[in-house]
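Below, in structure tokens: the form predicted alone, a single chain.
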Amino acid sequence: MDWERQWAGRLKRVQPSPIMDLIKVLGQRQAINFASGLPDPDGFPLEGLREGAAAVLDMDWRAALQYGEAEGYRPLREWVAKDLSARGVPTRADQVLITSGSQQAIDLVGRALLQPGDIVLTENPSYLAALQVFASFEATVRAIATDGEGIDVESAAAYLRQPGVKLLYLMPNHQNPSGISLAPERRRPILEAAKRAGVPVLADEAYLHLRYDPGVPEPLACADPEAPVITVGTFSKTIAPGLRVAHMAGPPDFMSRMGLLKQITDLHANSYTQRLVHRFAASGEYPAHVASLCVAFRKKRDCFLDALERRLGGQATWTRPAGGMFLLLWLPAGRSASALLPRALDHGVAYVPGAAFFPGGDGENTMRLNFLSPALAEIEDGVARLARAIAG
């Protein structure tokens, strides 16, 4: 069978992830890992999950091990709706869909809205796996200029007025790969522009809760609750990614169709882990758990930034994220992070070359660095190795 002739055209548009390729390499050699997208497993609430797992099986095993509603476990949907409402986004439980990770939520939105040739607007840089989703639906991605305060509002408004634009995708808080957050004064204008243009906004809030600087981050949708915003959130970063429990919420007329789409995709999210996540999220332990994560992760972020300043000050520039997991580093113009990677691996440190995150076609001199995945004791040594690799 000649499978190359059998593939659908949309599959040919999906390129391999350099992150997944690099994970394969790291499985064969030792290196301090600044490359992965993995949260720190030391932050997983193991004891709470162990107790919750036993309790779910003891008290609700028939439903936990059975098929469930396509829209998700009702108490969990109610918890998400209450949490979003408390954060300034009035939401009812019937506006919430539980998904198998936030990646599935992005995919469902793409399936619902995108046809071949439709235009998706994104930040530049943007989340690689979302770009892959949009490519799989044969959409055209147009990158909008981004600075240290997020997407440029005037450029975005101009693009939104153009024909064929079907979706605006943003990571408003501590985005992947740069860690940058959209400035408060830009949020309402960008939503007003989208509302005038009749273009829905997909707000990926995967890192909303991981805030290390003063201030409480807000979901993008609370800047204008009447705007057509689809909010995606996840428990992967605050509880554990292996549970694959996330959620999406949006306008009622949009969400009324999402349950059907979820049903024909995989019937429903995992009945057991939904109950486990709800039990932990609704417990009195959850806020303190998230707060403790932020304290521990702030130490890693600060250690990483301090090491970069001492080892690479004057040789490179980088973002200084207020939260999240990542920062983006720029090498001097003309340098290639992709070409540098083999030497970095020889020095025993790994990162992800940044070009794949830039749908605008630039970014060859950038690298994404995860400051949470390595152990705190590894950060200084890892940055020193990176500095030696850059110095050549």
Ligand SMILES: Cc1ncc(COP(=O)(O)O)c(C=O)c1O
The other form holds:
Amino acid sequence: MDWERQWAGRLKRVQPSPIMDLIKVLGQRQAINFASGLPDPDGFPLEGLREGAAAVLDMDWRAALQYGEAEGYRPLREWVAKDLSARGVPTRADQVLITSGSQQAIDLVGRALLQPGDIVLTENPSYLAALQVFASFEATVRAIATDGEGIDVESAAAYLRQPGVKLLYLMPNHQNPSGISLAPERRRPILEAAKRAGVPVLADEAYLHLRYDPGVPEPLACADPEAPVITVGTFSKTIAPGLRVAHMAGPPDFMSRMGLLKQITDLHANSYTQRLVHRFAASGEYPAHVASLCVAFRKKRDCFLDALERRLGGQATWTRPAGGMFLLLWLPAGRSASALLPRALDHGVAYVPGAAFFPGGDGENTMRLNFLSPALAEIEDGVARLARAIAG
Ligand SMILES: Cc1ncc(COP(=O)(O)O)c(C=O)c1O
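So that was the form predicted alone. Now I'd like the form predicted together with the named molecule, please.
Expanding to the full complex; the earlier chain stays at the top.
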């Protein structure tokens, strides 16, 4: 069979992720890992989950092992609605859909809204796996000029006025891959422009809770409750990604169709892990757990930034994220982070070359560094290795 002729057009548009290729290489090499996209397993609340897993099976096994509602486990939807409302996004439980990871939420939004040739606006850089979703729906991605405070308001407004724009995808807080956040004063004007243009905004809040600097980060939707914002959140970064429990919430007339789409896709999210996550999230332990993650992660971020300053100051520039997992580093113009990678691996350190995150095509001299995946004790050595590789 000639599969190249058989593939649907949507599959032909999707490029394989360089991260997946790198994970294969890393499996065969000894390297300090700044490349991974994985949360630190030391942060998984193992004891709480062990106790919860037994309790769910003891007390609720019939429902936990049974098919469930497409929209998700009602108490978890209620919990999410309450949590979003407390964060300034008034939400009712029937506006919440539980998804199998926030990756699926992005895919469902794409399926609901995108047709071949539609335009999706994103930050530059943006989250690679979301870009792959948009490509899979044969949409065209246009990258909006982005600086250390997020997307530029004027450019965003100009793009939003163009015909064919169907979606604006943003990571408003501690984004992947740069860790930067959309400045508070830019939020309302951007949402107003989206509202005027009739373009929905997909706000991916995956890293909302991982905040290390003072201040409580707000979901984007807070900035204008009337704006057509679909808020996506996940328990992958604060509990554990392997459970695959996440959520989306949005305007009632949009969300009313999402249950059907979810049902067509995989019937519903895992009945058992939804209950497990709900038990842990609703327990008094959850806020303390997230706070303790932030304390440990702040230490790693500070250590990483300090090592970069001492070892690479003057030779490269980088973002200084207030939260999240990643920072983005720029080599001097003209250098290639992809070309440098084999040498970095020879020096025993791995990163992800940034080019694939830049729909604007300008990221060849960038690399994404995960400051949480190495152990605290490995950071200094890893940055020293990186500096040696860059020095040549
Ligand atoms: C910005 C962003 N959105 C969504 C996801 C997907 O996470 P999950 O599907 O585990 O919720 C990730 C994972 O790394 C991410 O970085």
